[in-house]
Every structure is written in C-alpha cells, then in structure tokens.
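So this first bit is one chain, no partners, the form predicted on its own, shown in structure tokens.
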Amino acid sequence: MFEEGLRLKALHGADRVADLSIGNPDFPPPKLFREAFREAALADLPHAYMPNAGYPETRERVAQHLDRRGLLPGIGASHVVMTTGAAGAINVVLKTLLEPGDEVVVVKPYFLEYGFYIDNHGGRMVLADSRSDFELDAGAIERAVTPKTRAVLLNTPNNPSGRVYGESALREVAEVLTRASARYGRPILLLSDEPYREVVFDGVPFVSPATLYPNSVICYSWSKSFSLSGERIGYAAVNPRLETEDAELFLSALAMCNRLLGFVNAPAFLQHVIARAVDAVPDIAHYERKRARLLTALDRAGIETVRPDGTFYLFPKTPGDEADFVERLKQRLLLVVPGSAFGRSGHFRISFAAPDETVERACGILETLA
C-alpha cells in the first residue's frame, strides 16, 4: 500500500491522492524529545557496541518509568532489553521462546505482520475471535489454547480496531492463562504489544495486560507515541514476577537473541536520547480532531463503525463487498486497507496519521461516494 500510494501520487499528483493506508505519523516528536536529541547530538557520548540488552543507564530509566506508571511495579533494569522497535522486541521474544510447532494465540483483528513473525521462528499462529465491538472474548481464547500453546499475543490499543481492552476482559484472559498453564505444566507467556498506549481518547483508562498476569512481557516502541516510526527504538520488558525457575536464563537468552537475529543492539544514539526523554508526553489533540472529522464523514456516508478508544485508526464495516468497495475508493484516489488483511473481512482500515488536508480530502470522497 505504501508503494501504491507513491505510484498514484506520481501519476495524479500528491495533492489529489488521499493516502490513509499506512500508520506512518510524520508529526514533530514531543518537545522534550527534540531537546534531548539536540543535547545528545552535541554531547561527547559513546556510539560503540554495548551489552546486547542495551546501555545500563537507558534500561534503568525505562524501568523507573514503567515502575512509576504502575505498568510493571518493581521492575529493574535487568528486566529490560532495548530493541529495534516493538517489532524487534516481539521477534526477539518469539525467537527466545518458540520450539518448532509451538503455537501462539492471536486475537482477531490483528496486526497483519504477526503471522510472519511467528512463522519466522517455527511457530504456528492460532486465531481467536473478538466480540462484535472488538472487545476480548476470553472464552474464544480459552478454546484456542492447546497443549502446544506457548504464548498469547495481545495488542492494546488495538491495530486496526482502535479498541482499548477493558480491565475486566483482561482479568478473564489472565485467569484463562493461569488455568491453562497449570493444566499443561508449563507457563504460557502473554506478550503485550503496546506501541499505541499513549494514544488514548475520551479518558478511557489504559490497563496493560502485563500488570494482571505474572508470566508476561511488554513489547513497546516509541514509533507511534513520539512519531519516530523510521527510527526503530523500543524495548522488551519482562514482568519481574515471572513464574519460572529459568527467569535468569530467559533474560539472558533475550539479550543473546537480540544479537543472533542480526539486531546486535538497539541504536546507540537513540538509547542516549530516550534515557533523557522517556517521560515525554505526546500531544494527541490533532488525532482527536481527525478522528472526529472522519467519524462525521462516515456517519454522513451511512457507513457503520465502532468508535475507536485509541490509536489513529478506524475500522468501519464495508457497505457491500469488501474488495469491490476498497477498489472503488482507490479509483477515487482514496487508499485504505481491506479488513481481510487483519483477519476480519467485511471491514476496511483508515489511518488518520495524516495531514489535515489529506483527511479532509478523504472525508469528501467518502461523503461523495455515499
């Protein structure tokens, strides 16, 4: 879709194409991050190899941030591995964890690359449905868990639906995993993919699944919250309450797999910056405005959608055939992604991580089409 957007812009002119296909924010990072970036650029700092898990001072600052926010109470630097984004973190955890044939349960709709990550490391993705409003269905997850299940991968706020999973539903999932771990005689790991946790609207509370289940890892990236998608900086943070005698081995293996997968270590310069700016708070008011404008346009067009709690995505239902509708939008130079790519057909994803004029152009196309 990214390449198709470039092709259409070259063919018709960038000012005529409304590309809302990719979640690629290009807004300025928070002021604190920009100041830390300038400070680090001028400072006499090392840029050489460091421990594969990252600079100790950066890991300590990340641990303090997670502890202070109540996301992983009691976590220390030894439980943090700096990675090349959340995708790097997920791949490092899966490489560490999976044996050939192990299963990973993923909830629909899901980020379309999860299947590739799991397959990369010899695993098999098993899908569990969510409810009609995209809330978690603990019963569906329980039915998907088998003796081969090694992990459950949750993404909240969810890409593509924008759903922030509620605490009650998350507690039910934690109970399912606790029972299944006891039944099968080995801990099932919960991977919590959280790159959108700062992009939450309407005062909806964000609860990290990792706070409710001890055998958990947070996979995080500053790509979305700080508008740094091209910089590739994130971490894997292991719950200090991990219930296994092999906790130290697991942490060491994460650091080793960071190297074995070719990442070696997270970028040194950005680790220096993050150590200074980890507490920066992004301004999401522009996302709230764009969400409101698109919701109005969809309503005028008679297109049904669940109001997203977070992220910068909408996941409306397609009126009629999904492929036909997405193609009709493309012919009008509006690019979106079909829902089948995310495991939930009959929908399409809109990204509003785009300039105001692009969003306004898209709204006009949607209203005219209706």
Second form
Number of protein chains: 2
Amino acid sequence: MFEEGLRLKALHGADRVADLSIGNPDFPPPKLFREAFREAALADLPHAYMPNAGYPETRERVAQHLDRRGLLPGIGASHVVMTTGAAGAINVVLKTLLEPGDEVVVVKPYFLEYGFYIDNHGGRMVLADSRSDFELDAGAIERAVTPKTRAVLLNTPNNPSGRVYGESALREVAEVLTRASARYGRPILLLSDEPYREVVFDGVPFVSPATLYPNSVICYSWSKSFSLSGERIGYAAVNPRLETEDAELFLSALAMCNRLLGFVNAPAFLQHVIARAVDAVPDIAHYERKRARLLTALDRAGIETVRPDGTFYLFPKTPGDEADFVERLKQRLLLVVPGSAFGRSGHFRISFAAPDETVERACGILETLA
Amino acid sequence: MFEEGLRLKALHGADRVADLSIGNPDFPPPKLFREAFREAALADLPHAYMPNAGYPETRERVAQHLDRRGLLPGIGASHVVMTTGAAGAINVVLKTLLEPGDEVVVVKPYFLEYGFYIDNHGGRMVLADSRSDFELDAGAIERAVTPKTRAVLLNTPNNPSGRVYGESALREVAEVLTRASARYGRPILLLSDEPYREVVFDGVPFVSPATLYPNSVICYSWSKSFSLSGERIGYAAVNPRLETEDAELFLSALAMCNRLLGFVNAPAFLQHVIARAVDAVPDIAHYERKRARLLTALDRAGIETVRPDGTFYLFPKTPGDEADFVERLKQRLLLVVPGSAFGRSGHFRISFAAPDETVERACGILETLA
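Now the other one: the form predicted in complex with a further copy of the same chain, given that the block above is the form predicted on its own.
Complete assembly follows, chain above in first position.
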C-alpha cells in the first residue's frame, strides 16, 4: 500500500490523493521526547554494544513507568528487554517460545503480519473470531485452544477495528487460559501487543490483558504513541508474576533470541532518549477531531461503522462487494485497506494518522458516495 | 562473554580486568559522522516509516559510495536495502533465499552466530576449512558444495583470524562457484560479510568477494568502522550483475523480508545521518599501534600467531590445551575467547578494540607467561 500511495501521488499530484491506507503517524513526537532527543544528541553518549536486553538505566525507567501506571505492578528492570519495536518484541518472544508445530491463537480482525511472525519460528496461527462489535469472544478463544497452544496474541486497542477490549471480556479470556493451562499441564502465554495503548478516547479505560493474567508479556513500541514508526524502538516486558520455575531462564532466552535473530539489541541512541522521555504524554486531541470528522462523513455516506474507542483507525462495513468498493474509492483517489487484509472481509480500514487536509479530502470523497 | 566481563569487573574492579573478549569498539565515531549526527538531530527530520528498503536518498548515497570505491561498479539505489546492521542484512538475505534443508557453506574459523542465522531460516550450515594461515582454500569450498548449496558466506577481513582474503584465492573461489552453479543449474549466491572492510593495515589491498563474482550480495554494517555497534545500521547491497531473470523480484523480496522478520526498516534517524556521512573515513591508527604492541607481547610470551592484516583481532595458537589456557588467562583477569567458539580449537581470540591501558595490562599479563 505504501508504494502504491507513492505511485498514485507521483501520477496525480500529492495534494489530490487521500492516502488513508497506512498507520504511519508523521507528526512531531511529544515535546519532552524532542527535547530529550536533542539533549542526548549533544551529549556524546556511547554507541557501543550494551547487554542484549538493553541499557540497565533504560530498562529501569521502563519498568518504573509500567509499575507506576499499574500495568505490571512490581515489575523490575530485569523483566524488560528493549527491542526494535513491537514487531521485534513479538518475534523475540515467539522465537523463545515456539517449537515447530506449536500453535498461537490470534483474534480476528488482526494485523496480517502476525501470521508471518508466527511462521518465522515454525509456529501455526489459529484464528478465533471476535463479536460483531469486535469485542473479545472468550468462547471463541476457548474453542481455538488445543494441547498445542503455546500462546494467545491479543492486540488492544485493536488494529484495524479501534476496539479497546473491555475488562470483563479480558477477565473471561484470562479464565479460559487459566483453565486450559491447568488442563494441558503447561502455561499458555498471553502476549499483549499494545502500541496504541495511549491512543484511547472519551475516557474509555485501557486495561492491559497482562494485568489480569500472570503468564503474560507486554509487547510495546513507541511507533504509534510518539510518532516514531521509522525508528524501531520498543520492548518486551515480562509479567513478574510469571508462573514458571524458569522465569530467569525465560528472561535470558529473550535477550539471547534478540541477538540470534539479528536484532542484537534495540538501537542505542533511541534507548538513551527513551530513558529520559519514557513518561512523555502524546497529544491525541487531533486524532479525536479526525475521528469525529470521519464518523460524520461515513454517516452522511450511509456507511455503517462501529465507533472506535482507540487507535487511529476506523473499520466500517463496505456497502456491497469489498474489492469493488475499495477499487471505487481508489478511482476517486481515496486509498484504504480492504478488510480481508485483516481477516474480516466486508469491511475496509481507514487510517486517520494523516494531516487534517487529507482527512478533509477523504471525507469529501466519502460524502459524494451518499 | 559480555556479561562475564561485567561480573569480573564488578568483583575485582574495572581497572584490574583486561577484557579483550568482545569486538565492541567504544571509540568516538569519525568527526564527519559526529557532525552529521548533531546536525540531523537539530533538523527535526521525519521519524515515520519510509519504504522498507530505506530512504531513497540514503540508498542513493550508499550506492554512490560503493560505485566510487569500485566495490560494486554500476550499482544504483534500487540495489541497496538498508538494514539493522550486518546481522540484520544476513538474516534478511537468508530468509529471502533459503528453503528448508538448503545449505550454506561457511569457512572456518567463523563467527559462531552464522550457524544460528542459517538455522533461523531452516537452512543447514556446512563448514569448509581454510588454510593454516587462514587464507581461503577453494578446494575445501568445492568439496563442501552440494546440489543443495544455495549460498557461500564469506567474512573478510575475517573475524576471528584478521585475515584479509587475497584476490587470487577469491578468484579461485569465484571459479568454483561459477562451475558449481552451472553444474547444478542454479546460481549459488556469494554473501560477503565485510564490516571490517575499512580496518585494514600496512596498505594490504581489500578486495570484496562481490567484485569478482556476479551473483553476490555485500552485507555491511557501520558497527565496526564507525564504532556504532549498538546503533544497528547497515545494508545489503546486491550486485547489479546478478545473473537471474528475477533480480527485481529478489530485490523486492529482500525489502519484504526486512519487514516480515520484524526489522521493518533500518532505524530512520541513523539513515538520515548515514546519508550525510557515508564517506567518513575511520581512524585506524590506534588499532595498528595496539596490534603492534600485542604482537610484541605474544612474541615475548613465546605464543605463535599469524599476523593479522585487518580487523581488531588476533587469533594466536594456545600453548597446550585451549580451555586450560583460556582459564589460566581468566585467573589472571585477562578475558579472551576460546578458538573453539569460532570452529577452530587450539587458538584464542584477542580483541584489541579496547583502550590503550587495557591492551597494556593484557600485554603485561601475557608477558608474565614467558
């Protein structure tokens, strides 16, 4: 999609194409981060290898942040492995965890690249449906779990649906996993991929699945919250309540896999900056404004959608055939992603991580469909 | 080794331990790089996703650099994929290339993690010996090649031996691969891992294996030359003479694998800096001085070694049993790596990417062995 957007812009002029296909926030990072970035750049900090899990100071600051926010109470620096973004974190955890043929349950709709990440390490993805409003369906997850299940990978707030999974649904999933772990005699790991954690609207509470289930790892990236998608900086944070005798082995295996997969360690300079700016608060008011504008345009166009509580995505139903509709929008120079790219056809994803004028142009195009 | 070094330093005091185990240059990067780094940090450049292969400007500057230096004449930006270091580059190429059971030939002594990189993608490492002076042995490589061979991975200047492979030996290897490719009906790819390319002494000419064989990829990192090992910035550069009808497919598959392995793209900020500083020339005079000092100490200790032409490593023979000797050095607080960690026992590796005083302390310890 990225390359297709560039092609259409070259052909028709960048100002005529409304590319809402990619979740690529090209906004300034938070002020605290920008200040820390400049300060670190002028400080001649080391660029050499550090332990594969990251600088002790950075890991400590991340642990304090997670502890203070109540996401993983009691977590310490030793439970944090700095990674090259959440994609790096997920791959490192899966490499550590999976034997060939092991299964990982993923809930639809989902980020398509999860399937590749699982395949990279010999695993098999098993899909579970969500409810029609994209809330978790614990029963569907229970039916997807088998003796080969090693992990469940959840993404909340969810790309592409914008759903922030609710606490009661998450508690039901935790119960399902606790029962299944007991039944099969080994813990099923819950991976919570939550890079949109800070992009939540209307005071809806964000609850990390990891808070509710001890055998869990938070995979995080500052790509979305701090608008740093190109920099590749994130972490895997292991729940200190992990129920295994080998927690220390698991933690050192994560650091080792970070190295052996070729990541080696998260980029040094960004770690220096994060140590200084981990508590920066992103500005999401503009996302809220763009969401409101797009909801109005969809309503005017008579297109049905679930109102997203978080992320910078909308996932409306396509009027009629999905491929035809997405192609029709493309003819009018509005680029969106078909829902089948997220395992849920009959929908399309709009990213509003875009400038106001692009969102406005897209709304104009949508409204002509009415 | 890294963690063991930290442990011993904590126990005995950092100034008493001579840790020459790790190739981790902790020196200032070249002046041009440092200036570009500060300039880029103050310029508020974008941090968002770029195409997975990297910023067009950075790829263009890298291609110009390789062309001008005569390493890959005629190369253009489209043949360069920016990666998270050489480890990232090698993994991306292997993921693109290998089917389960495919073989990759590696020459001993070798960087042990190659075996993991090959295994990550379902491949099988086949080892070939080098000559006693660590020069390439084309006959040994020919004997290691089978119908399943998809690639030969060479590292010159070589870690751990310091050997800079000579042009005539490289030409013999190119002939072996040309013959084997014809015999088995598909090209064997030559991967040249050359992060120590700029660390060559005494005017010894560096010849990239890729210059002599069309089906080749240079994997490079600025970790060693610019002292940036923690930053994770490098590239895979594909020979424009690649003999396949699918060169374009191969190039787009490299970019795709960069994404699907979880690297996504090389860190954005470092790409901005490299675009400005690709022609910076590293200072290697201090390495030359340290090499001379260590060669003297080894001579005084009666320890036999091949004189390295490049890298910041020495790979002497152990007097007596390897493990005993390395343990004896550790008792005296000199940390080195046993040769068996590089597939060549009866040796030990000394890294002189260390401050003068550490090298001096190590020399003192070696000289007491005499």
